[in-house]
Each structure stands twice: as C-alpha cells, then as structure tokens.
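Starting off, we have a lone chain in the form predicted together with its partner chain, written out as structure tokens.
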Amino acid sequence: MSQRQVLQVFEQYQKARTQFVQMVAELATRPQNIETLQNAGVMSLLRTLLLDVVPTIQQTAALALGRLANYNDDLAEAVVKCDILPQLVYSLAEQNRFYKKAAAFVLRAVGKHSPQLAQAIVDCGALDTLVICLEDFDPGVKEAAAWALRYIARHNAELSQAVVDAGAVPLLVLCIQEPEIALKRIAASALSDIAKHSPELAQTVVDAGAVAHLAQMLLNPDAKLKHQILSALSQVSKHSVDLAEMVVEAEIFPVVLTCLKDKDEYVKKNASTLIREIAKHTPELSQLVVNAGGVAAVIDCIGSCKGNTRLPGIMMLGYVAAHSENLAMAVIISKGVPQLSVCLSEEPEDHIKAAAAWALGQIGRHTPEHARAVAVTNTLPVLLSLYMSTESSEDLQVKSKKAIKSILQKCTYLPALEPFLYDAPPNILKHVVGQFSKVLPHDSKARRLFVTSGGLKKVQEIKAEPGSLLQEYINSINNCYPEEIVRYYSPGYSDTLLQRVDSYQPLNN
C-alpha cells in the first residue's frame, strides 16, 4: 500500500465531514427543515464536530449551531443542555477570527431568546472572552462580540450589570470610534441596551465617555447608525436630570433637529424620543429645547409622518406644555395646536389619540388665553365625541375627559362653549355653565349674544337639582338678566300665557 492510498482514506473522511457540516449549515437556514434536523439528533453530531481538527469544519459546525439556536428558544435551550457553551467559550479565546465570529454568533443566537438562556451564557464565563474579542483586530469579530454582548445585556438589569462588570463598556466606546459602520451600529445599540435598565448603568456608560462620541456621529449619513445612536442617547437621558444634562452638554442640539427631517421613519421617531426624554425632566431643559427651536422642528416632524412615529413628538409637546404657561405659550405660537388637533382627528389608533388629547389638555389648562388658543381650532367637539364614543378605549375616554375639563375650566371663549350646552353630558355641562356664569356678569355684549343665540333658553331647560352647584350657576346666569326675559325663555311660559288669556275677563262686558 502506498502512502497515497492511505492518505486517501483520510482525505475522504475529511471531505465527508466537511460536506456534512456544510449541508447541515445550509439546511438550517430554512425553518421547515429545523424540526427534522433536530429529530435526527443533529445537536450531538455538531457538538463533536466542534472539536474537529480542521478549522473549517469547526467554524461551519459553529455556524450551523448558531442558525439552529437562532430559530427558537427550544433549540437554544437544547444547545445549552448539550453543554456546548463551555466548549465554545474555551475555544473562543484560542481560535482564529473566523471561528471567533461563528462562536460569537452561537452565543448571540442562544442569548437572544430569554433572560435564563442569557444567564446560562454568563454562567459559562463567556463574558470575559467576549470582552477579549472586543479587543480583536478584526472588525467582524468585534462586531459579533458586541452583538452577543448586546443580546445578553438587553434582558434585565442584572445581566447588564454583569456585562458592565466584565469591562465591556470602555471597549464598546472604542468600537464606536472604529471606521466600520456596522461595528459602530452594533456598539451603539449595545450601549443603548446597557443604559436602558437603570440610572447607575446609564451613568457608567456616560462615565466611559460614550456621549461625546455618540453625539459626534449624529451627522453620519447612515440612517441605521443614526437611529441606534439616537436610541442610545435617549436611553441614557431618560433616567435623570443629570444624565439628560450630560447629553445636552454634548451639544446635540441643532444637530438632532436635522435628524427630524430624515427620510427614515425610525430616525425620526428616535430623534423625537430623545428630545422628549430631555424635555420631560425640568422646565429649564424644556426651555432649552424651545430656545433651540426644537418645538417647531418636532411639530413639523409630526406633520410629516404617520402612526407610531408621531407618538414621541406628541408626548414631547405635552411635556413641554405641562411645565409652565410660558412654555405652553411657546408651543402655541409654534403652531402646535392645529397639528395636535389634526393628529387627534386623523390617527386611527387610540393610544396616539389619547396622547394627543393629553397634550392638548396640558396646553390648554394654564390660562384663558391658552384655552382660547386650543378652543379656536375646534378641538373641543372632537374631544367630546371621543369621550362620548363607545368605541374609544377607557384610557382615551379618561384622558379626553380630563383634557376637556381642564380646558373648560379656563376657557372664556364663549362661541366655542355654546355647542357644549346642547350635547354635553351633565358632568361636563356643569363646567360649561360655570364658565358662562363667570363671564356673563361682566360682559354685556356676551349677554346679548347669549340670548340671541338661544343659550339662555337652553339654560332654562336644564333640569338641575335644587341646591346643586349646577343650580347655583344657573341662578347666577339668571341674575344677569331681567326677570321677564328669564321667564319668557323658561319652558312652559307659553302655556302660562295662554292660561292667563283664558282666565282674563274682558273689560267691556
């Protein structure tokens, strides 16, 4: 037997293994094959192939495992149960970059399903090796490691804390500064997922100096990168005033507004979210947003998109207006009210309508001038119809009721109030009549108009319980007019007149 014949056997075996692994990896891309593969016991076969002598086979086996684990959490759990993770973690530190990439892919695919699986990865000690991979030369390896870390960190605060404790944050900040867009994207999203859980985690992200680098990249033309960066910044700033101020100090302000004009919906949404998270903390931060022209930009942004993209912008307007009357005035002069009323009437979904109603209530509750600005856009009837409609959700009803109430209590713009006399339920009618009773004693023109438009007649028709607040209001309205007029408009006056005609004895008899 020659040497060649002997070697041929090895070659054949190796070829067969390669082919097997490649085929499995190929088959694992299709969801319909996965059940069959699992039933055929692919997991244990791949496990042994992970320890193969040939690097290519190892890598492909890892890839196949990753694809299987990516499919659903049962398979991911099977990967954990088969004790594959320790092997992977052990060889992750040793092998070449292709293997590292594949192994990080497996870890990512396992960790993304549930906190328990992510915890299993952490228990294997994968974090340290993943963090070492973040220091690799190859951007692909870094990306895969950052991705795996992101999927581990996104589940809950403890896992995030574990990732932070492994020292990933400074390296992720370094990854942001790399030239590769994909790596930047993943690193930014990993930072976002770490910062979202608690103020302390966000503080560690800020301490690593991430904010300045993130803020610098806001002008990047890549839309996906931008939306991850904006999400990271908003997750940092959502926790406390200090963190929001840190974000503001990175001079994001005129730049973020350009993101509101972006083509990409997610960029717009996340930019509005960022502005909302900053504005919601204090009046000073809101003022800063207003002074930078953020309110106008957000309003334009609300006008230029539909659906859920609008929601953070609407909430931001509400937060700004809630802080003080001057800020609410700024929202009004930025033409925010017409835009919000458009949202209120156009949007099909209840939660967006509820947010718009809330924001309008926050704008209109300060002074009569604010209430007037809301009332002239003809928003009140819409709010009332939302409140009365049986189709609207409970939350929407509560929010629109509160908005109507807070606007009505300040509203002195009578033309807008008049329709409410006719079709409002008693609990709202009370406020309407109360407003009339406050305004009419001091305004003669309004008194005249109130009679000619038939308001007085309507007021006489209201059946109020004696001694109630409503009755008091009605009485004070009646006191503004001469008695004959009140009697003339009270229901049944014609009958009494006719009775007098009946009972009258003509004098000439």
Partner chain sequence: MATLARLQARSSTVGNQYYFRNSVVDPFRIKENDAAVKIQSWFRGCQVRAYVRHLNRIVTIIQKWWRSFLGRKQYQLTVQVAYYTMMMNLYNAMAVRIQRRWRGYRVRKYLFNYYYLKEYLRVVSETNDAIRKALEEFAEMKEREEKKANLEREEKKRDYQARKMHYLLSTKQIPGIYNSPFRKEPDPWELQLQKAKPLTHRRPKVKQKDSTSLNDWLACTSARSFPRSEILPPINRKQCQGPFRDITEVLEQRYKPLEPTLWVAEPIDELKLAREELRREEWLRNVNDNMFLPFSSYHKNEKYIPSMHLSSKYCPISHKEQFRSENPKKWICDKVSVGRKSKDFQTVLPSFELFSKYGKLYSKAGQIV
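Alt. form predicted on its own, vs. the form predicted together with its partner chain above:
A lone chain is what you will see next.
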C-alpha cells in the first residue's frame, strides 16, 4: 500500500467527520430533529469532536452544541453533565476567533435557561475567559462574549455580582463605544441586566461611567439600540433618588421625549418606562419632568399607541399626580384625564384598566377641583361598572373601588354623584350620601335641584342602620329641608294621605 493510499484513509476519515458535524449542525436548526439527535447519543459524539485536530470540525461541533443547548434546558443540562463546559472554557482562551465565537455561543445557550445552569458556567471558570474575550480584537468575539455574560447576569443578583467581580463592567462600557451597532446593542443590554437587580449593582454600572455614554447614544437612529439604552437607564434609575438624579444629570431631557414619538413600539414603551422610573421617586424629580414637557409628551404617546406600550405612561401619570396637588393639576391641564378615561374604557386587558383606574384615583383624590376634573369625563360610572363586574380581575376591582372612594370623598360636583344614588352598592353609597350631606347645607340651588331630580326621594328609600354613619348623613340631608317636604318624599307617604282621605269626614254646610 503506497503512502498516498495510506493518507487517503485519513483524508476520508476527516471528510466523514467534517460531513457528519456539518450535517448535525444543520439538523439541529430544526426543532423536529432535536429528540432524534439526542436519542442517537449526539452529545458524546460532539464532545469528542470538540477535541478534533481540525479547527473547522471543532468550531462546527461547538456550533451544533450551541444550537442543541439553545433548544431547551434538558439539552443544556446534558451539555453540563457530559463535562463539555471545561473543554469549551479551556479552548476559549487558546483557539482562533471562529472557535471563540462558537464556544461563547454554547455558554450563552446553556446559561440562558436557568440560574442553576448559569451557575454551572460560573463554576467551571468561564467568566474570566469571557471577560478576556471582551478585549479581543475581533468585534464578533466581543459580541459573543457579551451575549454569554448578559445571559448569566440576568438571572439574579449573585450571578450579576460574579460577572461584576470578573471585571466585565468597564469593558462592557468600552464595548458600547465601539462602532459596531450589534456590539453596542448587546453591551447596553448586558449593562441593563446587571443594573436591574440591586442599587449596589446599578451603582457599579454608574461608577464605570456608563450613564454618560448611554445618554449620548439616545439620538442614534437604530431602534433596537435605543430600546436597549432606554432599558439600561431605566434599570439604573429605578433603585433610588440618587441614581435617578445621576441619570437626569446626564442631560437625557429633552432628548428622551423624542423617543416617545419613535415609530418603534419598544422604544416608546422603554422611554415611558424611563420617565416613570425617574418621576416616581420625589415631587422634585416629577416637577423636573413636568418642566421638561414630559407629562404632555407621555399623554401624546399614550394616545398614539395601544396595549402594553401604554402601561408605563399610564403609571407615570399616576406617580406624578400622587406627589402633590400642583403636580396632579399639571396632569389635568395637559389633558391627562380624558386620555386615561379612554384607556379605562377601551383597553381589553384588565391590568391596563387597573393601572388607569389607579392613576385616575391619584389625580382625583386631592381637592374638589381635582375630583371634578375626573368626574366630568364620566369616568365614575365606568369605574363603578368595573368594580361591580364579575368578569373583572380581583386587582381591577380593588383598584376601581379605591379610585371611586378617593374621588368621591373630594367630589362636590353633584350631577356626577347623583347616578350613584341609584346604582352604587352600600359600601360606595355611604360615601356618595356623605358628599351630598356636606354640599347641600351650603348650596340652595343644589338643594332645589336635588328635590326636582328625584335625589331626595331616593335618599328616603335608603335603608340605613340606626346610629350608623350612613344614617347620620341622611339625617344631615333631611335637616336641609322643611319637615313636610321630607315627609312628602318618604316611602308610604301617599298611602298615609289616602288613609287620611278615607278617614276624613267632610264638613256639612
């Protein structure tokens, strides 16, 4: 047998390995093949090929493993159990850029499923190697490493802290300054997932100088990048007043308001979320948002979108209004109440209706003027029907009830209150009658109208427990009228008159 023939055997073996691993990588892209591949023992075969002498076979084996692990947590666990991770981590430091990308993809695919699998990656020493990859010359390697670190950090504070301790944050901040959009996106996303867990982790992101660089990129035309930047700034802002102030000091206003008009729904939603996370902390921060035109811009944004995109804006209006009378009035002046009423009536999802009910309650609870602004939009009957509907979720019922009570307790606009005399259940009726008992003694016009509209008659029909608060309110109302008027409108009065007719003896001339 000649030397050529001997070498041909090796060439054929290499060709077969290459063909096999490429075919497996291709098959792994289709979900219907996954179970068959697993049952055929593909994991142990691919593990062997990771150690192959031919670099392209190693890379393709890693790619195939990544695709399998990405499919579900059972296959990701199989990667861990087959002892593949240590081999990947070792090769990540030694091999070329193509292999590094493939190996980082496997780590990302394993780590994304659960904190336990992400911990397995940390335990095999992958973090230090992934952080080194963030300094790689090739942007694709940096991107693959950032993806893997993001998927580890997103699970919980402990795993995020491990990523921070490995020195990832300053390098991720450098990555957001690179020219490649895809790298910027994933680096911003990784910083967002680190910052979200605790004030301490968010502070680490701030200390690395991330906020200024993120804020500068808000004008970038790439929608996906903008929604990651807005998310990262929101995750920093949400934890404390100090962190929110640091984000504001990076001069995000008025630039962030332009994001509320973006065509991309995610950009709109994340911009509303960022403004909400800033405004919720203190009246001063809310006032800053109002002064920047933030309230009017959010109201316009709510009007231009539907569904969950509206939710952070609705909540933001509620937070602003909750702080003080003046801030609630700023929401009213910017036409926030009609827009929230539209959301309450038109949104099909209960959790969005509940947020709108809560926000309306926060606006209307301050003074009679605030309550009237809500009442004139005919919102109270809608809130009442949502509270009484058996189809409403428990949260929507609770929020509607609280909103009705807080608005009613300030409302002196009687035309909005009167329908409640007929429709409201006893626990709400008490507050309605209470408001009439406060207003009628001081308003003669209202007293007359209350009689002619049938309100006084309705009050006489209410059955209240003697000595109860409701009975006291009814007595206060009755004391506003002559005794014979109250008697005239009391149930059974016509029968009494008829009895008097029956027993009346005509005077004979």
